[in-house]
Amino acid sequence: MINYELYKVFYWAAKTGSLSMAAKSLFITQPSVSHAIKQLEISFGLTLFYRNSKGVTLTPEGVTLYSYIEKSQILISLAEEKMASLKNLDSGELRIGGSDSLFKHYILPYLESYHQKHPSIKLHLNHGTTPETIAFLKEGKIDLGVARLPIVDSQIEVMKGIELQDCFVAGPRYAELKGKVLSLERLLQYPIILFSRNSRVRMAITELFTSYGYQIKPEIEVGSVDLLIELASKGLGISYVTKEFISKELDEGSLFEIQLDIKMPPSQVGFMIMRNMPLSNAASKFIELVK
């Protein structure tokens, strides 16, 4: 196995046609250049240069070697430029997984800020449920995921984000409930609209009702926050949504919060990365921004 540094010395000597110029380009002494070339020639058992008073020229064997070394040097230079570009965030990509609602109502402002700072970074958003996002992460399809906690998985490291407050809301059709405090039993007498059953929000509300001895059975199941909002405002039932995601509707009066006789626990959002796996520079900078 020949030391790469010997090839580098050979490349610059052949490129400049001068041992002294090669030494100057590599910031080493001319005797060091001569010694390196001698070592290379001994290793191959071939003469690579003709020496003369004007400098050095390649032998036929040297020409053959140079045709390969030149290509490798170009590729190495390109690789070094690419690494510098990635370090400076002049190129690269950021891949994030999560639900549509968290992208729209939580991550979007950070993405806007990130894109303004690093416009050359390509953004890839993979939407899915929490189990799907975890699978994306383990399969290497995303750099990081955002999801509701808790996440219990020894392969995944979680960094806490914001807290969200979920609540039941209704539209004008159920105006008689405005200002009243309902029990869970009374609430269940009305048509309930929930997220699909494999979502973290659905699991959490099901567990909460079970802890009080009730079983919550929705009349309608949907796959997006927008549909939860729209169906409730149209009077098709009472939706369970995240309060921070419907501030506009609450202010306008198209929806109002249903008051309950129990305290609804907040939910925590967090960022997931693979444990003991290095993050790309692009992903690291995004997490720094969110923190």
Contents of the next structure:
Number of protein chains: 2
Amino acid sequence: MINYELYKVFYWAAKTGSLSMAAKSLFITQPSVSHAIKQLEISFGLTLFYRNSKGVTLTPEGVTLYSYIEKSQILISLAEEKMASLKNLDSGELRIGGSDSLFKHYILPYLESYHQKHPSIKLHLNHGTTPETIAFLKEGKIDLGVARLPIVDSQIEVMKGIELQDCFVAGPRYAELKGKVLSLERLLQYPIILFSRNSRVRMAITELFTSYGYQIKPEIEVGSVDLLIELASKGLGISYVTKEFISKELDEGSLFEIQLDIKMPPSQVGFMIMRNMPLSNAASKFIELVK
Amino acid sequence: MINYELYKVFYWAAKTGSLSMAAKSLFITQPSVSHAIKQLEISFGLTLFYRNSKGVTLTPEGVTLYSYIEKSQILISLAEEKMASLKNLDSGELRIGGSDSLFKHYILPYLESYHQKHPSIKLHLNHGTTPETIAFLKEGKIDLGVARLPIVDSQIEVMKGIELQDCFVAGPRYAELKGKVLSLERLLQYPIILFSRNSRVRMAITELFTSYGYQIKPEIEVGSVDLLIELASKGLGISYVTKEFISKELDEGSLFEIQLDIKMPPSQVGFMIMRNMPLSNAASKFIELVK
DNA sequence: ATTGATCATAGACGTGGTCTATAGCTCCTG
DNA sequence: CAGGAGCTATAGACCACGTCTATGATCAAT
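If the one shown is the form predicted on its own, what is the structure of the form predicted in complex with a further copy of the same chain?
Starting with the chain above, the whole complex follows.
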């Protein structure tokens, strides 16, 4: 089997028309080039160059070989350039999976500064439920997932991100509750608006109430955080939302937080990557940024 | 600079999805493959493969690299196949320069058997005068030239071929000369047909007559051997032709040789190749055949 | 648990590619 | 025409690097 290094030497010798020049280009000595070309010629049993005192020119067989090798070498050069650009993040893509609300309220600022630093990296946001995100991760369809913890999966490595505080909020319609500290029992007398049944937040709050001996049954179920906010501020009920996601509404006064006589446990957001799978350069740079 | 051998290893590892399989394909051990891949990864600063207990799969960066390297490797394989076929004379071409008459009467039988042996070799016959043939040879436009000797050119190597005997012939119209031995003086009383002025045969015969103190001035000058034969047999004069080229006419009796009282010097045909320039495989096989 | 895959790592080995030095050749120049 | 400045080829020494063996680590399947 022929050593492919020889083709590199052949390429430069043919391209420059001189073994000496090829040697300079390859940072080796002329006898090495001479030797390499001879090896190729012996392997093929054909002469590839006419040698004369001015340099070398290709024989017809050499021309034939060159027509293939030139293309091959150009491809390799392109490959090397591409690899360098992938490393420098001058190209490549970053694929993140998670929920729309986390994207909007947590990831977005990071994405902005990442995109500013690496404008050539294509960004793919793949929204879905946590199990879907985990599945995408395992299928290699995303580099990185964002979700609320805990995540228990031996194949997945989790890094803690921001800590979020969920709370109940109401609009001006329930102004009488402002400043008061409610018991759970009292709270349940109001119409409750919750996120749809399959979400992790929903499961968490249901469990919490159960642990205190209550059952929480919403009047309204919705599928987006925006609707939770919207409906609460319109006075249709009391929504259970992430405090950090409604800072604007709290400031404006279109929503206010309802104090409870128990402490709502914080919820931890985490990044998920596949354990034992190297991160793409684009993804690892993003994680660095977030840290 | 990256050792191109590593791409060969990478190609096989990616293609087979297994370092062990790649090792078998490349007739090296698995640790060598492992080592080679790691070298590539270090050079690029990127991870190319996901490793697991079933083998390896490409990372996104690896996929990108593979898309280039695969094409490159395929080109090299094609190149190697092509080189092998050039060596086996399953492809290639043979370009011969010389005069039409030498092609027709001397080279043709060799060409036939050559073509039979190597039917895939394309044959190019490039007819021209001897100086033109030499020029073509120097420009690399032909591999091989055929011409009458002597050729004096330091760049050209000459190999002797057949020896030809030129002679004067006439047709039935001059039947009275059959069997007689003519002096040059006597011969010159008949109309003479010669090849055109720029040919070597013409120069040779002119010189011969001059050396005997005569001047030979043709009634007719023609540009092809066929015409020399044609005109002589029609009785338009006495042609000076190569005996070996008119054996058919001599047998038929449409021409007969005119005996002279001097011996006509034989003329030597030779093959010309460029000195210090390797022959194409196709050409060297042809020369072997002729010998 | 055991077996049999996989790839990774460590360290020894030896070959092959690179080097220096020199020769041979051709072309150009004073 | 001698001498110099290119070029490539050859010889022989050397050592880096690619390959090997041996072993470890991990995982999956039996």
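Residue numbers count along the first chain shown, from 1. Every value quoted in this text rests on a predicted model; they were computed, and no experiment measured them. Each form is matched to the other, and the largest set of C-alpha atoms that superpose within 1.5 Å is called the rigid core.
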Original post:
After the core is matched up, is the C-alpha of Gly161 off by 2 Å or more between the two forms?
Top reply: no
Subject >> Core superposition between the two forms, C-alpha change of Ile151 at least 2 Å >> reply: no
**OP:** Determine, after fitting the two forms on their core, whether Ile216 shows a C-alpha shift of 2 Å or more between the two forms.
**Re:** yes
